[in-house]
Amino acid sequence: MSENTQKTAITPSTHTTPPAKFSHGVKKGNILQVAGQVGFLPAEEGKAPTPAGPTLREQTLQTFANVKAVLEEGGATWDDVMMMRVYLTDVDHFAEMNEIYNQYFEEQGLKAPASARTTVYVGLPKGLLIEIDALAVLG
């Protein structure tokens, strides 16, 4: 396989080993897919993953930090993101999540237009309120 078509797993040092056989991110050529990230604090050896806190704000901001870590490890930035998918556990969190989302990306100083986004409602492990994945195209 040429270097441009080889699939490479992306795992930032801040992330734990996934609970199943998948990668936190996968890069092939100029495409980087970030797997669904949740609001776990950076990994500490010997400790179970810990949510950033019980609130949607705490978990959303940590989830953004976790997505950003995978993007950066793969050589991308928020400006390279074409599509984001947000998974919420409670429909009542939609408005609050949008406020947090808008404020976060306003603070990031993006040079490119905002990415496309879909939001759906799902079941997540106990205590987790949000999951986000992202698709980036570099260059």
Second form
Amino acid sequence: MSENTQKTAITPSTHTTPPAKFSHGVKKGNILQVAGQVGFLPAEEGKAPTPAGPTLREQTLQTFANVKAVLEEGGATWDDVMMMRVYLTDVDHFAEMNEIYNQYFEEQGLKAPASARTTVYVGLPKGLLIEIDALAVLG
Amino acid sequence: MSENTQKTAITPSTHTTPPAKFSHGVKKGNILQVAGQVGFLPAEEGKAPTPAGPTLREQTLQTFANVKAVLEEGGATWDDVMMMRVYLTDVDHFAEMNEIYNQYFEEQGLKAPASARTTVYVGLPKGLLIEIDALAVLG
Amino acid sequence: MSENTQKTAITPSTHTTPPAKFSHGVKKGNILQVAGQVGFLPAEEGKAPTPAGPTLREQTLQTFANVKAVLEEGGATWDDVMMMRVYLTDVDHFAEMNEIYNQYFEEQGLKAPASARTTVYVGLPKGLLIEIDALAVLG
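Taking the form predicted alone as the starting point, write out the structure of the form predicted in complex with another copy of the chain.
What follows is the entire complex, opening with the chain shown before.
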């Protein structure tokens, strides 16, 4: 197997330990997959994972930061993202999430077209309002 | 970056503007990702996105048409699709969706094997009964 | 089209017939997609698909076996898996699923890093507690 097609785990130092035997991100060849990220603050030793706050805005921005940290640790940027899956718990959060989403990506100064996206409404662990995962193809 | 690995947005002229800064489809290298499509009729200027009708059949067929439009605009066909994710709102719609699904793909005259699929039951915005996204690998 | 980029269906002999015109797995180039698998026992002619049992443990282990069968039929292993999507019906099943998950993958003796994962809580057909699909990139 050439180095290019080895599967590597992507583990930002800021990230909390996954609650099971999975990786926050993996890369193989030109494919980078980011696991479902939520709005947990950077890990602090001896402290349980803690959401950035109770609001959709706080959690969404922290979730973006967590996805971005995995992308960057894997040598990618938002411009490489092909698909984002946004999981919300409440249909009434859609408009506000879109507002935060648009503002965030404007500020990121994307050079490539925006990624595709699917948003659906599911159950999440208590206290969490949003989860996002992402598939990137490196150029 | 070679032309082959540039990320391009796929935006069928018939499609309603996405409700946020995302693309209906993106293509990079041989990967084409179709964003979550719903049963909205072709866009009409000055008119809000409108579902093809209240029934599962109307919405499913329009959703297929919307996915297909993205595929074709990106130079792909149903035969290139590897995975379809079908989001329904009601477990009781499963049998009827499968009937519509089978009939539709028989009529499409696929030359390659059918794609993989996952169907789950989630919340969707009011009035929408189905959403589908698709991952294609071009040959 | 070269042999390498032909799309092929992956159909383990043990698997029940899909309830619609989709494939349990498809492979094209180095991409292998496993369709949503549930905890159905190996198919028996003339018998409707039957879950391995009513418990989360029984269904989870059977679901893993079903995903693995598709991977192997397609010439892949767990080590090639980039992403697993785990669909549960009940947030209260998260801890138990993770226990089963960790134990299972320890026993599999993975050589590569664990895949990424997203877990969300959705509706599934009556009697089913878990569904899993997987995206693999072959080395």
